[in-house]
Amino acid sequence: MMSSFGYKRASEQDWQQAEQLLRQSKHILAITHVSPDGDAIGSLLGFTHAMRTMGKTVIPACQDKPQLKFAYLSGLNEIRTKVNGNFDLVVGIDSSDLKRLGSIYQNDLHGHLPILVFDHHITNSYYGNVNIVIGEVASAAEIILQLLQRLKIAISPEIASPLLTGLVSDTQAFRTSSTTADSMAAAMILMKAGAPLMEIINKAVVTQPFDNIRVLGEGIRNTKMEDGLAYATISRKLRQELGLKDDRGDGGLVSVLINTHEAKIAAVFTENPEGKIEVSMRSRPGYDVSQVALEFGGGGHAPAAGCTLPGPMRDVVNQVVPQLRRVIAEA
């Protein structure tokens, strides 16, 4: 089946069940994945603003704080890292499994509630009672846009800007292999609704905090390149030595490494404040890193995936790097 702008979609029955859950609900807890990127934040806020136009009470939530570069988005400061209250529906957005919802989802508090999932990761575990999972699209934001079209919700600039942020972020300003003609058509719809494309590209993708540049510099300095695999580590000790304000993320290092001529696969191992190791992986066409991520309890797409493992750093590197080498050897 095809959507209103061309690509495949979930079954009609799935969509009808999703719409019914949303129409029946009054108090929605909307959660996106830990260590949120632009698509996670944009899709979460776009969904939140849209549901509020239907008279719903919506609490947007994420275990980890969003990056400050998204401060231009209306409602960013409403995203909660801890929640309480009574809800009648949980909505998981851009999250491939229940663990990726992090500490926000608590089974003893929310386990009795229906879960509705909107996601585009091919490794999705279908953890919801209703799952709108469309692996063919470049971003979760495009799925939220389809939802709004089906519900005939007028797309205001307040809704359009976060959704276009999600699309721009996950396609790296329409440069990734996942970008399709349908992605461009979705962007056109959002631009016509008032989302400022060039401003969003500049703020979400191009400009970076100086701390990110410092992380990039140190990360590139310790990068190893071995037979098509480029990988680097970013420890908590390094962050402390640099005096960084942001205690999470790789500063975009993995995206830089995969753009080197020699790299077939790139990986960055980042130690987070809890001492766990976040592994970000990227690959060129023909190399699938999603299965490696899935093997270690993570998920994602063939060209972009990730997982989080208990430390220490050396053990995680020694576990993951051989599997990435295997992907290269078997391609």
Ligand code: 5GP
Given for the second form:
Amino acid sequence: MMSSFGYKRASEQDWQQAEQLLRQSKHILAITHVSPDGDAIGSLLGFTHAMRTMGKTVIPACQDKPQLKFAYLSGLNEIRTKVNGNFDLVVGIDSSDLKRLGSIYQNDLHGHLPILVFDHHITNSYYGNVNIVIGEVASAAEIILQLLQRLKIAISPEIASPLLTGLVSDTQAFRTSSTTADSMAAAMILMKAGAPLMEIINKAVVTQPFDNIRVLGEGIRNTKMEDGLAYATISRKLRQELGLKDDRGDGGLVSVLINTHEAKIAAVFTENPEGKIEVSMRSRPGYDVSQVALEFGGGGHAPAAGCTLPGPMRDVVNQVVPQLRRVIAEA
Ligand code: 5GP
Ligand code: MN
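Rather than the form predicted alone that you just supplied, could I have the structure of the form predicted together with ligand 5GP?
Time for the whole complex; same chain goes first.
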């Protein structure tokens, strides 16, 4: 089923405007989305390294710290969780709306600057002055790769590894329905440029800290499976009881749940350190969860979307679950 948001693809004119903005600017603030995943971090770092080869100053930033599993990426420690200084361009990466840039983007400091967006979410709100939004690519990293090809920037291993990390992360190692022949072609280019595919798959997708498994275990224990909807909650209290070091994320639970034969839609409700509830949703082809995410002020793709709501947990579950049931009933 096509998403109700239809087709989004940047035009040749959009690309030319993007290139012009980049050429004009010297000091770039590059921001990726809060609670960053592998595509957020990978496309941010790939963009940062590439722009530096063009002589730009780039500060890569994200409100929240990246996960330690990405330590193999060069420049990871340079990602700032707070920024100051003067910039002449803001670049929003893998982020579907301004809110996703979190506390890094401050209207009083940055409101006068042009915003350039590189994103692949069909729910993108076009918050930039120039928006390179391509709904049909699997990862923001592939859009950054297209940019580098247009600008004829040589792709070093330092650029290729984070971009392949983005592609591998958002496709769960080429297993999602968003994986196309073009994604494979992009992966080939990045491998040939020196990105180590197997190491990246292992570090970004396959191996995980034991604490994740413990979160998974507790989440699976409280999962409800009702008429094709699988859902679970992970509270801060649970994390405290388990004595967990990491204070974010679902440990990969939502992917486990959607991969059960019975599930048409899966959702995990995770209480974050700020006390808000992060809702992570997945669906099988034919069911679009991006609409539900958008209804609640979030966004995403038809098969993978999310939103963040004020708690308490029970209220959020009671609001979101009926909407997910409706998607199943109406399909
Ligand atoms: P995940 O469930 O892996 O956190 O996210 C799935 C997809 O939904 C990703 O593309 C992610 O960027 C998007 N997403 C998750 N949470 C939010 C949110 O609170 N707001 C928006 N706009 N998008 C979200
Ligand atoms: Mn992405």
